[in-house]
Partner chain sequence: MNLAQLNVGRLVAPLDAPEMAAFVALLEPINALADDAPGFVWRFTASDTDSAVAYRHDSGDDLLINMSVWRTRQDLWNYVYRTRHLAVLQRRREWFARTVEVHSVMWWVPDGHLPTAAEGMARLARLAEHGPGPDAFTFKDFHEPSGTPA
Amino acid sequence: MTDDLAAVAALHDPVRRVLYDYVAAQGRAVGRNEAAEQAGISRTLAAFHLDKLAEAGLLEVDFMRLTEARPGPGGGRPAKVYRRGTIARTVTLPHRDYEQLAALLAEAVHDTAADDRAVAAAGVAGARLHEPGAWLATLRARGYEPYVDGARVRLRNCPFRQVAQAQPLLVCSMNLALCQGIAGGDATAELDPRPDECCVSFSKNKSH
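Structure for this chain only, please, in the form predicted alone.
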């Protein structure tokens, strides 16, 4: 069994799926008590499943103080906490490699100075996906994981992360055009890169 298949198989357990989805949605470290409360299970059972997810590489483990207790002797030990893993997992049977193809095409587009046409095509593709008032649902369905941060809507996940790392200027410009097309008149998309998140964020238009 490949590492990717083993990792995905770890999510077959419904309790682990609930725990993984919760930790992934927070965008921060989550302790065992918090995860157990959200899943409606005991702390011991939550710890068992969280560690299984970490062994599969789906979560990353760290230790930190979760209370305001003073550091040093008598301040309490750091708690074990979990974040979503950064390694992307892909399972296709039989094997397919669309990521490699996308990287090659992005390189070819850039080399032939066809960036503007690619960005325009992305905007058209996004506009085809636009449904007035449903842009957040569309982004969620396409894996962007939108969340509200004050007056802005940010995207916790970049679906094009691997290709964007190889061709950031082209792919991020295409992604911006795609996102603006999806949002339509409901929101304005801007390039707003943040560590480990999508490079696009939105401001909602006042009429929506």
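Switch from the form predicted alone to the form predicted together with the partner chain and print that structure.
Keep in mind that what follows is only the chain, not its partners or any molecules around it.
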């Protein structure tokens, strides 16, 4: 809880917020130069803030050779890069723990006859969220982080990740139903899981 609060507080600085949002949206490792350019600040300042975000656990640090390596001494050295951290941070005051409750319910429901009802309930909830033409905005507002990949729309973030890791069959089935409901007639949602992303992707329907 204290760590979570400290992590979230690290985002209070507007420059850090811009850097965090940029790195998170790329879905890949980002170097200091690139981040500095995007935020419109110096490389040194960007490095300072990126390292603060890494200290707070919001970003993860790695070292890799970036493509623009110059010949000569030091030119091919691995550069420090950043990607979004995988640990979810939650601050609720007073403390609430819906994740644990969801995990317990999922454990009880999975592989019983009630799981079909859970999927149906998710479908109804999704349909209620559907607004014609606004499915991408709805997905964005609900934290799925949609992005275009060729002819498909994929989701960078799984909002249910922690519980989905424990009960993937139940939670991914419910999430598919939810996404189908949100998309309505605008797009076709299908199970298309990839490591570290949401299990659903979409193909846009012709009329939209």
